[in-house]
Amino acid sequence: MNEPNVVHLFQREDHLAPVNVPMQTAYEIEQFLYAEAELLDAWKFRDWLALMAPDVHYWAPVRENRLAREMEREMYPPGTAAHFDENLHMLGERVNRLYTNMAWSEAPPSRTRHLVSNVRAHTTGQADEFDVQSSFHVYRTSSERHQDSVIGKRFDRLRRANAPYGFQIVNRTVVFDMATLLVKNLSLFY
C-alpha cells in the first residue's frame, strides 16, 4: 500500500535548523508579527487582510490524536479535512461579514489578546521571502462569563513587500494543539 511520505511539521530538518536570517531582519519579521497581532486585537480587520498576499493561502488542517509511531499522520495533508483552508477572496468574505454586524457569533464583539512567540526564521530560496515559525496563545472573553483560549503553533512564509509593516503573508499554516477545538466558533484569525 503506497502510503503518503507526509512528515509531521514539528519533524521537518528546515523547521529544526537554527535561525539563519540576519537578526535586523529577524526583528523586523518579529515587528510585523507583533503588528499583526495589535491589528487583530483591535478589530483592524480590513487592515489585517491588507497583510496577506494576492497568493495567499490561509489553511489549518485538522489533527487527530494518535500514537508515538503515527505521528507523521496525525494532521491531514492538504486538500482533505481542515478547519479552514482559504484564498484571499474568502479571507475577504470572511472579513466583510464581521463588519455586517450580522455575524451573531461576534455580537458583541469578542475582546481577545494574540500572543506571539517563539519566533524563528529562515531565508529561503526566494531573496525576498522567509520561512518563520511561531507559537501562539489567543485568549477571548465575550459577553459576560465566557472565555476560551486556543494555544497552537503557526508556519509562515512572508514576503518582503512595499507595505506598512514591510511583509506579507504567503501562506500559513495554522496547528492547533489541541485535537478537539473547545471553542465556540472559529470566527476569529490567528
Contents of the next structure:
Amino acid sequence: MNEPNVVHLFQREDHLAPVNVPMQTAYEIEQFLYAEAELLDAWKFRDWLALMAPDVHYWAPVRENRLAREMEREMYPPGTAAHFDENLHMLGERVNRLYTNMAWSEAPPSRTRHLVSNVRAHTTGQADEFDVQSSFHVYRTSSERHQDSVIGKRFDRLRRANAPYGFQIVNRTVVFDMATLLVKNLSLFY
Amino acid sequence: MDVSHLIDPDRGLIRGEIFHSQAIYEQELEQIFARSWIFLAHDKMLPQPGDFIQNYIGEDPVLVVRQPDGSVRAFLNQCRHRGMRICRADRGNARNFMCSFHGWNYGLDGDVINIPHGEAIYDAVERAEFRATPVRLANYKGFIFGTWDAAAPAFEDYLGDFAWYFDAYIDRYEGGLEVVGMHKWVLPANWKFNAEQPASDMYHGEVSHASAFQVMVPPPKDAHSPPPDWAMRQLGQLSNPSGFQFASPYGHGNGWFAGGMPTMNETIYRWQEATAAQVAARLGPERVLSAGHANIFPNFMMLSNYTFRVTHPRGPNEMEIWAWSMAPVAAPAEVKEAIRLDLLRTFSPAGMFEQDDAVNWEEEQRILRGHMARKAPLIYKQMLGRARYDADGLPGRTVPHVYAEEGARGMYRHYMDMMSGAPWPDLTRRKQQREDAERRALAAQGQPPAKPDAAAA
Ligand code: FES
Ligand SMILES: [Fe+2]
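Can I get the form predicted together with the partner chain as well, since the one above is the form predicted alone?
Starting with the chain above, the whole complex follows.
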C-alpha cells in the first residue's frame, strides 16, 4: 500500500485552534449533533440520511500500532484501509438494509445510545460551512446479554441548509479509538 | 485429550464440545497451530529491507522481516531474556529491534547483536546462542507461510491438490496481488467457525446474507425496467445453485458456484468478464470460475473477491480476524478501487455481509455453554458419500454440488489426525493409505457419475 506521509489527524493545527464561531452558532451546531444522535438511537435512519449533503463523504480510516517515530502513519491514508468510505448512495444501501428485517446483525434490533461531547467548531473559507469536531461514545446492547462500546472522534464539515435541523453533513471522518476493533461488528452509524 | 469420540466424519456428525472446551483449545495450540503451516505475510507487505509486520501463529506473536539481501525471515517476537515482546508495533521499518525491558538488541534476522553490559555479565560462548526462536518459512507465489515444525511436510506437499485451486485465487493475472486494505477485529466465537465456513458452507449465503443481496442489486435504468440482466444472472445462482466442493486430506476446502461467485459490483463484474479469456489462457478454462471461498487449514481463508484472512485463536470463545483486501496488480486503477470499496462494504467489520456472519457465530458459541447443546451431534451430512476423485477435470476429492459439507468433513478429519498427536510422517502415511483405499473402492463400484446431476439438484 502506498503511504503518503499524511499529517496525523489529531495534530492538525486547524483542529487545535481556539473555537472561533459565535456562541449562537456553536449552540446551533451542538443541537444539530444531538438531534442527529437522537435519530440514530431511535432507528430513524431515513431521517438521518436526510441530514447528509448530496456530495457527502463518510469516511472512517483504520488505525494501527506504529513505532513512536512512525506515529504520523498510525492512521491509514485516504484511498487505503477504511471501515467506511461512503457516498450518499452507499449510505443509502446500508440504511435500506436495516429495514429489510433480515439484516440479522440488527434483527432483533440492538439498543444504542449515541453520547456526543467535546464539540468544537471553527469557521472555514466558506461563510456557511463549519469544521466541527466532537467525541462520541456509542453504547450498544443486543440479544440477551451482548453489550459493547465504540468510542471515538468525528471531524465534520457542516453546511448551513434549509433543513429540519439547520445543517447538512458534507464530510465526516470517524476515528475509532481502537486499532484492532474490540467489537464483533460495526453495524450502525457513528 | 482424545477428541475422536466427538468427531465422526464418516457419518457426518460432530459434537459442539470441540468449539467450547478449554482443554481442547490448549491442545489445538500445541497439536494444530504449532505443527501446521500458518499464513504470515505477503511479499508486497514487505517491499523494503527492514520492513516488518507482526503476525501470529496461534497465540504466539511472530515478527516477519525483509532482510537486507531481499530474503524474508521470521522469528518468535519474544525476547529470550524475560520474554518481553521484542517489537511492539504492528508493522513498520526498522534497522534492528531493541527490547524495551532491559535493552537486548536483535538484528533483522533475530540474532542478538547487542546486550547491555553483556561482556561483563554473560559467558561469551553462551551469548552466541541467544537468538529469537526462528520460524520455518515457505513462499508460495508471494504468500509467506510459517511453521515451527521441522517435520511438517514441505508447504507444496501440504497444499497438495489445493495448489491448483489456490492459484485460481492468487495467480489469475500476471504480477499477482497487492494489498489495498486491512481490517482487524475480534468476535466472541471459536476460530473454527471462520475456518469451516469458507472451507465448506456456501449454503448459508442465501439466508444469512439475504439483506445485503437485496439492497446491493444495482438499480434499474428506470422505474419500469428490471435490474440489469447481469445482476439477475448473478442472483440466479442463488435460486438455482450448482457447483462443486473440494476437500483436501490436509483439511483445506474450496467451494464455488458453477457460474462464478456472485458480485453486485458492475465495475468488478465487467472486468472479470473482459479478462475471462485471459484467465482461461493462463490457468485453463476449468479455473476461470473455480474460485468462490476456501480455507487453507487451519486458519487462512480467502474469497474470490480478494479478501485474504487469518483467523487467530483467542481462547475457545474468541477469535481475532486479520483481513487483507488485495487486488490484482494488473487491474486498472478503477478496478482496484472498486475492489477496495466493495470489500469494505461487504466483508469487513462494517461490511454488509460480514456483520451477519458475526451474529451467527456469536449465537452458536453462546448456546454451546449448554450441556445438551454440546452433547447433541451437529449434522454435517450434505453430499455425504458422494465424493469422487479427479472428476470433471478437477484434481482431488470433490463433490458435485456447491452446497455440501465435504469440505467440513475433510477439515475435521484432518483436525482429528492432528489432535491425535501422531507425528507428521505417520499422518502423511495414514492419509495416503486412506486415499488409496478410497480410490480403489470407488473404482470397484465404478466411480459415481462424474457429471453433476443437475436435474436432481
Ligand atoms: S526481557 Fe528483553 S531485555 Fe530483558
Ligand atoms: Fe457469510
